[in-house]
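As a starting point, one isolated chain is supplied in C-alpha cells, in the form predicted on its own.
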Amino acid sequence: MKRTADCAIDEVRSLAASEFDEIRRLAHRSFGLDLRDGKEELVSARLRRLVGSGNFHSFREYCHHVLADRTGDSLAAMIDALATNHTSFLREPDHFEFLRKEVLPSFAGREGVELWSAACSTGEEVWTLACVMNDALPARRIRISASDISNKALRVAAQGVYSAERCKELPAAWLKRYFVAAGRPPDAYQASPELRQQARFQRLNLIERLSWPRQFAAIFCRNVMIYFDRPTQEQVVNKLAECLEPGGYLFVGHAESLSRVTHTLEYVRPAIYRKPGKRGAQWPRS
C-alpha cells in the first residue's frame, strides 16, 4: 500500500504558475494566507501528498476538487497542510514576564480572569500561560479560550502530550506541580488534568466573523500576522481589539509590527499593546 502512494505521489506532474496562483487565491480568500512569490516549493512540498493520495494527476484537478467539495473537509486537510504550527513552550519569554509582572497583578481582586490564545497552534503557548496564570493568581478562576485554524493542530493541544525533549525548557517547579510524568526516566509530559480543565479549544478562522460571549483581559495572537498582508493585519487586529475589554492587552510577535495598520489600539512596547479605557474590577459574566 505504501508502494502504491508512493507511486501516486510520483505521478503527480509539478506544480504550473497558474496552479500556484490559482491555490493562492483560495488560501488568501479561505484563510487569509498570503502566499508570495516564491514560495512555489513550500506549496509543492505540502500538498503534493495530498494530491497524490486523492489519486489526482496535477495540482489543478486537485484545487477543483477542494473547490467542489461543499463537506469543507478538503479545505480543512489543505489548511492543515499549508499552516505553520512551529512554536515551543515559553516562546519569547518576555511577554510571560510581562504578563506575570505588570498585568496580571492587577486582577488579584477579581473572582476570575480569562485569556484568549488566538492562534495556539500544538498548545504550548496555552500551557504556559495555564502556569504563569496559576503561579500569580493562586484560588482564582482561570479560563484560557483557545482556537486555530488547524484541526491537526487543535488535537495535539487538546491532548496535552509532549516528548521530554519539547518540555526541557519547563522550569523543574512546573513539571512536577502542572504535568504528569510518563515513563521511568520520563520519555513524555502530558498536562494534568487540572491544568486541562481551565483550557477550551475550538477551530476558528481569524478572518472570518469573531464572536465570545465575554471581551478578554488579554489576547495572545503571536506569529500569526506575519502570514496576512496588510489589509488583512488591519481587519484581523480590528476583531481583536473588538473582543479585549477596556484596559486589556494584545500581544503579537516580535517579529510582526503594527506601525503600518489603522487600529484604536495603545503602543505599550515592542509586540504588545493595549485597549484604551478603564478594566472592569469583576469577572466578566458568561
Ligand SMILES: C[S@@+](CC[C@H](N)C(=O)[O-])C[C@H]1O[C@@H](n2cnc3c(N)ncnc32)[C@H](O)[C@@H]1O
Second form
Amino acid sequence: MKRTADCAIDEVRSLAASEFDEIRRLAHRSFGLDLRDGKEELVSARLRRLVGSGNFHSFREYCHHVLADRTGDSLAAMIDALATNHTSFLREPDHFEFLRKEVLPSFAGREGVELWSAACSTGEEVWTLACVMNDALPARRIRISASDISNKALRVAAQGVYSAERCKELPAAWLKRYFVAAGRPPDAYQASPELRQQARFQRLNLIERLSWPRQFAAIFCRNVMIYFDRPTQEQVVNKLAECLEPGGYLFVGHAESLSRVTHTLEYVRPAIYRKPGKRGAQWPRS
Ligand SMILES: C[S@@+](CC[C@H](N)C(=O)[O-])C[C@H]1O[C@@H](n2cnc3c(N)ncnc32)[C@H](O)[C@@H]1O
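Coords for the form predicted together with the ligand, given the form predicted on its own:
Starting with the chain above, the whole complex follows.
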C-alpha cells in the first residue's frame, strides 16, 4: 500500500546530533548558513517534510541523497526549505528615506541608475525600491537587479502579487500609481507591468563568485548576513564592495553592523556604508 505524505513524514526518525552536524556542514559549505547549536529543532521542522515526501527514513539518508544529486535540484530544494524569507514592504523605512533624500537627487542628470537587491526574498524590498525610484526619476532610467538563493521566493518576487493584508504598509498613492488591484474590494495587488519591466530576477548565491557586467549605484543586502558567520560576512561584504561603483552605497540590515568585519567601505550611518571615490556621470561599466 502506498504511504500518504503525512504518514511518511510521521515515520521520519528524529534528527540525531550527528545528522544535525552533517546538515550544518553541508549548509555552511553550500549556502554560507551558520546553523549554530540550538537550531536543531528549527532544522528538523523545516526539513522533515522533504525527508518524508522523498520517502527517506532518516535525515542521514536524505543528506546522502542531496550530496549524490548532481543536478543540484535537491540542494536547491534544501535551501528553499531552510531559508528564512521573512520580509515586508518598507522594512527598515529610514533606508528608503535616505535613498530618497540623499542618494537619488544626485542622479538627476544621469543616463541610468541601477540598484541591486541582493537577497530579495519574495520581492517586497524590490517593489519598495521601485516605488521610491519612480517617484524621483523618469521610468526609462531605472533598473533594478534582484537576486536570491531561493527559487521559491524568487517565483513570488517576479510575479509581484501580494495579498491586500501584506500591502497595508504601502501608501495609498503608491498602490494607486504602481500596482494593479485584483477584486472589489481588492484582495490582492500586483506590481504594475511598468514596474515589472524595470526589475530582473535571478538566482544567485552570495557565497559564490559574483560576476556582474557592471557596477551598481547602491546595493541592498539586508537581513541575510545575520545568517552567516563572521568570515563569510567578511567575504560577502568585500565582494559586494567590488560590485559597487565608486561613491555607491551598501545598505545592510540594522541588526548587521559591519563593525567586526574588515572592509574598505566608509561608515555613513547605522546600516549604511559608502564606497570611497567619486561617482562618474555615466552608467558605469566594470
Ligand atoms: C530574511 S530574508 C531578507 C529579505 C530582504 N532583504 C529584507 O531585508 O526584508 C533573507 C533572504 O536571504 C536569502 N539567502 C540566504 N542565504 C543566501 C545566500 N547564500 N545567497 C543569496 N541569498 C541567500 C534567503 O533565501 C532569504 O530570502
